[in-house]
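There is one chain below, alone, in structure tokens, taken in the form predicted on its own.
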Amino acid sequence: MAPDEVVHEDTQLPVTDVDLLVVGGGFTGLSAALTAARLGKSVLVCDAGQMGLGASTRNGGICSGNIRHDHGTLEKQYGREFADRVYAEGIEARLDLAHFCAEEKIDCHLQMTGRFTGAMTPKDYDSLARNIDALNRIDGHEGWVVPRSEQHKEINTDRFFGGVVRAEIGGYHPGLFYEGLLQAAKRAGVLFSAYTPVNSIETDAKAGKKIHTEKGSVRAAQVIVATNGYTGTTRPFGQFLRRRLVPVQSCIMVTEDLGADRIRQLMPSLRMYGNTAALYCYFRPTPDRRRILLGARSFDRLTPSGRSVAYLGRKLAELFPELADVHTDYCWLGNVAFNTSQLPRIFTHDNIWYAAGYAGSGTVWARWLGKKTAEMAFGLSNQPSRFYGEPPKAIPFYDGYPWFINAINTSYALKDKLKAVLYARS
């Protein structure tokens, strides 16, 4: 069943009063809605466009629950206890995702294959090894180093100086997972209104909040804003969040059918993969293990251009020179989002709940933080998320349009070129 077949698309809202109004119908919003509905709450989800059209279905499907900062960096900034608890919550979130898929019978090709991260320099390899040592002290983590002399057992490339494997990471088909999550929310009684932009949210003495949309108004006791990298730049209700959240576009390509034998020759361990480049690149076999999916930063805003396709093709050829002439069958864009801390965050402002800032790892964090946000909103969370706290800092001279991204990407590209020079000399 397609997402639009389970959502309300009339010219009016399906209800005028609910316990919870969720803005945004991605992983975060649906997870929050499902959690609240199973607590006996009435729930309406409003999305400005088609349900699931954002990054929830436009990602690479790597279920990492990754934290942008390594354990050592977090320990220096916040202390060891905080770092340990953050990474421990990642284990809990990944296990909860697997349990949810099994319990709901969502066939999304979830495979806990592990992830290999390749080091771009010997210095990066040493840093990865230190991080693995720190993570292995935390229950649930299992990782090991792979020296350069043995990396062909993981990936058939000479581009890396070894790397590390984290066994608890896996991957799935994000579109199939989204469909399963959407159907679970529908069965729980959640109502949906697609193509329903929210214009403003005001305090209502009777209900708590009154939400004004282009299809009318609705009162809600609680509101969760789950728009993340699709908050936009114009509507009044989103200003508080968009001044604290930077959308960054990712572009993803999928090769032509290479065949299962060739995929196994290139990626013997059939894991998820990444690297230590400043302009991060992630790649994996597709769930049917016949193609390669690769993602990196985008040069575009709305649709993939030839420039982006060529850039991703060069990234693939750097890993596997024999694939330089391979055709790209599919290419698409999706927004991820960062705040200044580069940590996922749950916070409140003006009695409105927010969950956002997954820094490219929303396949795990978005669903988990949506669930935790709904539990906390209704006072039913026995163990609040470690990511709950004060709102992220507002970014000066910024209101949702990331005018500085090109300069940041250029600086990252220069760092990577320097790494490439060091690689060539080794």
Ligand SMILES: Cc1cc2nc3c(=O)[nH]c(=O)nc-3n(C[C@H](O)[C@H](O)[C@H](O)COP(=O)(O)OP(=O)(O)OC[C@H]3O[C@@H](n4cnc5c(N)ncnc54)[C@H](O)[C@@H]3O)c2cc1C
Given for the second form:
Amino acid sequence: MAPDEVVHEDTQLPVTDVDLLVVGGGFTGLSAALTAARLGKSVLVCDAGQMGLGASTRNGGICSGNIRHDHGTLEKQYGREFADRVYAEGIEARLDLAHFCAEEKIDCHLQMTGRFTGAMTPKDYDSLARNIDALNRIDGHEGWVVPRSEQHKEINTDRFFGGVVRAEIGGYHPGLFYEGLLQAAKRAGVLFSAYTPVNSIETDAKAGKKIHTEKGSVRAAQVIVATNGYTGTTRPFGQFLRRRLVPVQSCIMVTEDLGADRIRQLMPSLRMYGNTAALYCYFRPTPDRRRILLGARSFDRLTPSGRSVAYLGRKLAELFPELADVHTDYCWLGNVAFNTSQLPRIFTHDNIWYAAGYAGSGTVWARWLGKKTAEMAFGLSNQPSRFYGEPPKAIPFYDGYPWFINAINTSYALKDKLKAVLYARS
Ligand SMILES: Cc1cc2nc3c(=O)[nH]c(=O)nc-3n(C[C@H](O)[C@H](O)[C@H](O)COP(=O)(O)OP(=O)(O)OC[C@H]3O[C@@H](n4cnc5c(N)ncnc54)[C@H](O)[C@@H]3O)c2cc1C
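To test you: the structure above is the form predicted on its own. What is the structure of the form predicted together with the named molecule?
Time for the whole complex; same chain goes first.
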């Protein structure tokens, strides 16, 4: 069943009472729904649009379970034990993803290829190396430094000052994974209602919550909100979340077919790749290893303009000057979401559960936090996620429209330029 087959032409919801109502049918929502269904609960997932058309089928498929802060920064802010536990949970979440794909026979080209992160300056190389040392102390991590003199074995560019490999990271085909997850949820008895925006949620003395949608109302004992970067700016129910979550657009380009030999010549280790720039850029061979997929900031909100396409093309040419003239066959964008802590979060407010804020790394985290949230909502998690806690702080003078994003992106771009200039002068 493809995502677009889950369309309810009905003008009514398929049920009036459920144990769990999930708002949002991306990785978080489907994973929560599947987990609850397997606990014997009745579940309805409502999505405002076509199932999966949020970030979950638009992403680059890099399965990093990345944490925005390196280990040292987390340790300084929250202490060593928390930092260790967060990174250990990343290992647990990645293993759980691989196990899930194997159990459900989801053929989504999941491969733990490792990820190479290229250092933009020698100072970045030193700090990457320190982070690898800290991570290698934690079970399941396996990382090593790659000095500049050897980086051509990883990637055929002179752009970086060496880098690091983290072997436990990999990649998959997000569309195929989404479809496998959707099928598993359907087999478990989850009901879906696509094109069904949830407008408001109120307390119901008998059931717990009453949820109002454009196709009628439904009562539920538990509600999980899984709208992440697509929470929007207008609906009454999303107000609490959107004051705490900043949607940021990320844009992806895919080159023309370059052929398997050329890809292997450019990226000999065929890993996932990233860099240390403040304006982060990620790239990888496509699952068929014939094209390059590259993602970075977007200049647009809904569809990529010529400016975004040209920017991504420049990023590709900075890495591989010989690709300056290759054609971009595909380009699209989608929303990721950040909170002020830049850590994924599970929290409750007014007896509603929320899981959100993956800071651009949701292929591992969204599925994992969806699962953990459902377990906690039904009191069945004897090991709650380390990301469970107080709601993130509300951002002052902000109600979901990120008017400050362009200024932040500009300051990051300046920071990257300054770093390059200072290094050139040193
Ligand atoms: C271009 C791009 C590249 C990315 N690359 C990577 C990557 O390589 N690696 C990685 O780890 N992560 C990546 N990500 C991030 C990752 O895709 C997301 O973190 C993850 O998919 C979030 O899943 P989700 O289920 O929480 O949200 P989403 O998949 O965004 O789903 C949210 C859903 O909520 C629905 N919704 C919103 N409001 C309502 C409402 N009122 N009623 C009903 N439904 C509603 C929306 O329609 C949407 O379908 C990328 C994201 C983008 C956009």
